[in-house]
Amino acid sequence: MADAAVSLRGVRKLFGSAAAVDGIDLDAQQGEFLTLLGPSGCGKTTTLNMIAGFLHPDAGSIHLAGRKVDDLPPFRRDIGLVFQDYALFPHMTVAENVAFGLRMRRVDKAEIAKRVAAALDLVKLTGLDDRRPLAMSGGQRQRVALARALVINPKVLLLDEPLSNLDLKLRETMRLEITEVQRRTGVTTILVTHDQGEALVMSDRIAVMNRGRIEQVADARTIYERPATRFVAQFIGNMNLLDVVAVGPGGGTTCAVRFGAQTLTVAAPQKLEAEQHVLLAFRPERSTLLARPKDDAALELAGTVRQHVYLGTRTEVHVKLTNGASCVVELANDRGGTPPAIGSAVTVRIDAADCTAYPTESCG
C-alpha cells in the first residue's frame, strides 16, 4: 500500500440498506492504467466518486500516495477528473476551459499560458484555443476535457466513461489516443467503463466488479483467457457453458471432468467436489469444427449446425449438440473459406487447455 498511488482498504458505501460497494481492497500502482469494469449497478462509479471525494465511505479507508484522504474535499486531493458528459463551460473558449483549474489555484498568468499551450499540444488541439465547445465535435470536446484534467499535473487521473457519448469509430480512435497520452505523461489513471473492448485495449490491469465486490484483478490477457470466476467468464467476451460432472475433488489448479463417456483434465480456479455438477467454459474462437471425430485427448462434441452469424472478420456457427445443449464456434473468414452448411453433422473439438470448470451457483 505504501508504494501505491491509490489504495482502498475495506471500502464500503451504503445507500439505504443496500451496499453499493461492499468492502473492497484495491491498489493502483504509480503510473498504472487501471480500469474498473462491470455492468450497471456494480459499484464502479460509486468507487470512483469515493476516490474523487464526492462521496464519503461508510467504512474503510482511501489513501493517495500513502496519505489518507477520506476527510479531504475533492479540490485538495490533487486529482484530475474527466466526466462522462465532459462538463465544459459553453461560454468559455477552449483555452479558458483548460486554464480554469489553474486560475482557481492562482497560478501566474504566464505560467498558465505556457501550461495550457503544452496541454493542448498533448491532446492535438493546437490552434483551437479560441474555439468554443459547442462549435466542436464530440471527439474534440473530449480532448478539451482531458487537457483540462491534465494541465494541473494531477497525481491521479480519473476517467468516468469518457467515451460513452462517441460513435463507434471515434471511440476506437480515442481509446488509443487516451492510452498514448497516459503513457506519455505517466499519470496514474483509473477508468470506469462497462465497455469490455475499452478495458481490454487501454488497461494495464482490470478490476472486474459485480454487486459491489471485486471478482478478479489482473491484466487483460489473464482476465480474458483465465477468468477466476463464472461471472468474469460470462461477462468478458463470448463464452460457451456446458453442464459436466467433476470426476474428483479439485480447485485452485485443475480438476478432471466428465462429459458423457469423455473425461479430461481442465483448469479449475475454484474448489470443486467429486460428482458435483459444474459448468465447463470455453471460448467460441478456441473451438474447431471437424467432419468426423478424432481419437485424441480433446473434448469432442457431436452436433448439427443450426445457424450462421456473419460478423465481417469472422462467422459464428451455432451448433445443437446431440445431448440437447448448444454451443457457438467462431471461424475466421479466411479467403475462400466457408462454414459447414446448416443442417450438416459436425464435431466440435476443444483442447483441454482451453477449458475451465466453475461451480454452477448463480453468478448474478
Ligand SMILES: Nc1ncnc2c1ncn2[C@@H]1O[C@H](COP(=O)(O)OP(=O)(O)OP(=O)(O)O)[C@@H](O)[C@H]1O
Contents of the next structure:
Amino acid sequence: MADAAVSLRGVRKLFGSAAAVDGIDLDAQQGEFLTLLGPSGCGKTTTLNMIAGFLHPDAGSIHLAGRKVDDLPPFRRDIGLVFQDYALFPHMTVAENVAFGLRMRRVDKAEIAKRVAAALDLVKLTGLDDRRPLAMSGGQRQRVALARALVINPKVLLLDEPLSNLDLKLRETMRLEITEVQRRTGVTTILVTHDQGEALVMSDRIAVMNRGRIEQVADARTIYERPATRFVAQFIGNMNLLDVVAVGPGGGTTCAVRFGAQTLTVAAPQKLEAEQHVLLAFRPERSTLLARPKDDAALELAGTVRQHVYLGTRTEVHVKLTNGASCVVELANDRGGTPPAIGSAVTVRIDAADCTAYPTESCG
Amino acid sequence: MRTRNIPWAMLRGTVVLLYLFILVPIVITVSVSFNAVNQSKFPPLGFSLRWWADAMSARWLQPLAFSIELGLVAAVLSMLLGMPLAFALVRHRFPGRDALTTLALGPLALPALVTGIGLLQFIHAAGLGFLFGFPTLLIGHVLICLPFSVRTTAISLRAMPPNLELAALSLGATPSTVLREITLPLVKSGVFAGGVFAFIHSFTDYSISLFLSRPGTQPITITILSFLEYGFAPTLAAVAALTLVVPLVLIAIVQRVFRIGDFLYAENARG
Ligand SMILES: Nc1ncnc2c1ncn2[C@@H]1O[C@H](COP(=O)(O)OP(=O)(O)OP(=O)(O)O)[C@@H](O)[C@H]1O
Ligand SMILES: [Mg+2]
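Taking the form predicted alone as the starting point, write out the structure of the form predicted together with this ligand.
Following is the full complex, with the preceding chain placed first.
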C-alpha cells in the first residue's frame, strides 16, 4: 500500500502537566477527506498545529507522504491551511492574498497570474481580484482563504473550523462547496470541527476525539450506527441510555444483558464485567411505540407518554418508564397518524440488533 | 421626549465648553501677536506684523530648529527602540518582563520634573557632565518618549490576529519574510503614531529640558520660559503661534501616509 498522506504515531502534546493531545495514531490516505470531530478543548487544534508544524510534539512522530517531518519548519511542509477567522492579509488584495504562497515559491509572474485566476475560478470568486478582504462578506473571505491554501497545490489541506463564523444557511452551502472543491482537486484534507452535522456530511472518514485521545475512526455510517464507545454514542446524534445489568462477562462483540425480567443479547464493543451495571444505548428513531407488549425477542419498556415535541418531519415522544427512567422515541410524521396521547400507557420497543451496551464509566 | 434630551443637551454643552477652552486661548494668543502696541492687549489695538518679524529672528528660529531636530531624532530613536521592546513585551514571557514593562512605561506615570532631576543627578554622578547639551537632552527625551512608541506599537501588535503570521508561514514564508511582508506593514501605523506622539511630547517638553540643556543648546520651550521672566510680550504670542504650527503640520503629513488617526482619535486601532 502507498504511504498515507498524513500519518501520526503516538503523538503527544503537553501544556504544563496537562496533555492536550494524549498519544494519538491517525492516518489520512491520499485524497481522503478526514474529519477530526470532538468537543471544545479536546485537542483538535493542537493536533492540526502539530501537523502544520506550529507546535512540536512532545512524543511520537508525524509523516507526510512517507517523509518524517518532525524537524521540518512550517514553511517547508507544503501544507494549505484555512483558519476559523480566515487570517487573510488585510493589507493585500484578494489576488495578492492568493498569490502569496506562489510568490514565496518564486513562481514567475505570468504563471502566478494564471494560477491565481484558476484558483479564484475554482472557488467562484472570478473578478474580485482587486477587492480588499475587509470589504468582503464572511462567505467570500472563506473562499479567498480556501483559494489561497489550494493554489500552492499543498500535500495536505488543513481546515480548522472553517465554517463556524458563517450563518446557518451559508454554512450548509459552503459544506457542499468545500466538499465539491476537495473532490475536484483530490487534495488530502483534514477538517477540524465540533459540528457533527458538518462531519457527517463532508467526510470520507471521521475521527472522534475526546480529551486528547481518538475514540473511533470510521466512516459516517459506522460512527453513527456502531459507535465504539459510550462517548461516541452520546456525542453523535441523540441517544437513549438505559441502566441494565450485564449477565455474563463479555464485550468485544456481544454480551447478554438483563433489564427487569427481560434478557437479550446485544452488541458490546468494549469489555463488560459480569453482574455489573452497564448502559444500554439505542437511538430514538430506531424505537417504536406499541399500545401493548408483544413479548418476543425485542426489548420492551413499559411507560407513560409525557410530552410531544413536533419537529416538522418527525415528532419526539418523551416517555416516562415505569422504573423511573425516561427515554425518547422519534416517530416519522409521514402518514399523518398522531402519536399516542399524553398520559397514555405505551410500550417502547427496540430490536436487540439496534441496542449497544457500554461500560458505565466512560473511560476511553 | 423632553427629559430624554437632557443628557444629550448636557453632552453637547460639555463639548462646546471643551472646544471653547481649547480654541479661545489659541484665538486670543494669535490675535495678541498682531498688536500695534507693545502690550498684550485683547482685542488687539491696531494691527502690525512687527512682533512676527521679531519672532522670525535667529533668536527664536534657532531654538525652534533645535527643538524640531531634537524632537525628530528623539522620535526616530524611540520608534527604533520601542518596536523591539513592544515585540518582546507582547510576544514573549520571560523573567524580568514586568520590570521591563515598568521601565518602558514608567516615565509616563512619573512627574517629568522628577525624571529630570533624577537624570541630572545621575549624569553628574556618572561623570558625564561633558555631554550636557544635545546628547543629554536626547537621552532624557528618548526616555520620556519611549512609552508612547512602545504603547502604540504594542496596541497594533495586539490588534493583529495571531493567525496571520501562521498563515504566511504555512504558505512558505520564512520567519524573516513574515516579519517584512506581514508583521511590519501591519504595525507600521502604530509605530508611526508612536513616533508622532513622541515628537510632540519632546517638542512640548520643558521639565526635562530645564535640567539638561545649557545656553546655546536650548529648546524653544526653555527659551520661551526664560523670556517669560520679563513678562508676556506680543513677540511671545507670535512665537507661541509658530510652535503651534509645527506639530499640526507633522500630524497632517504623517496622517496622509499612515492611518495614525486610529491611534489619535480612537481605541480600536487596526493595521
Ligand atoms: N498554548 C496553550 N497553552 C496552554 N494550554 C493550551 C494551549 N493551547 C491549547 N491548550 C489547551 O489544550 C487543550 C486542547 O486545546 P485545543 O485548542 O487543541 O482544543 P480544540 O479541540 O481545538 O478546542 P476548540 O473546539 O475549542 O477549538 C485545551 O484544554 C486548551 O486549554
Ligand atoms: Mg480549536
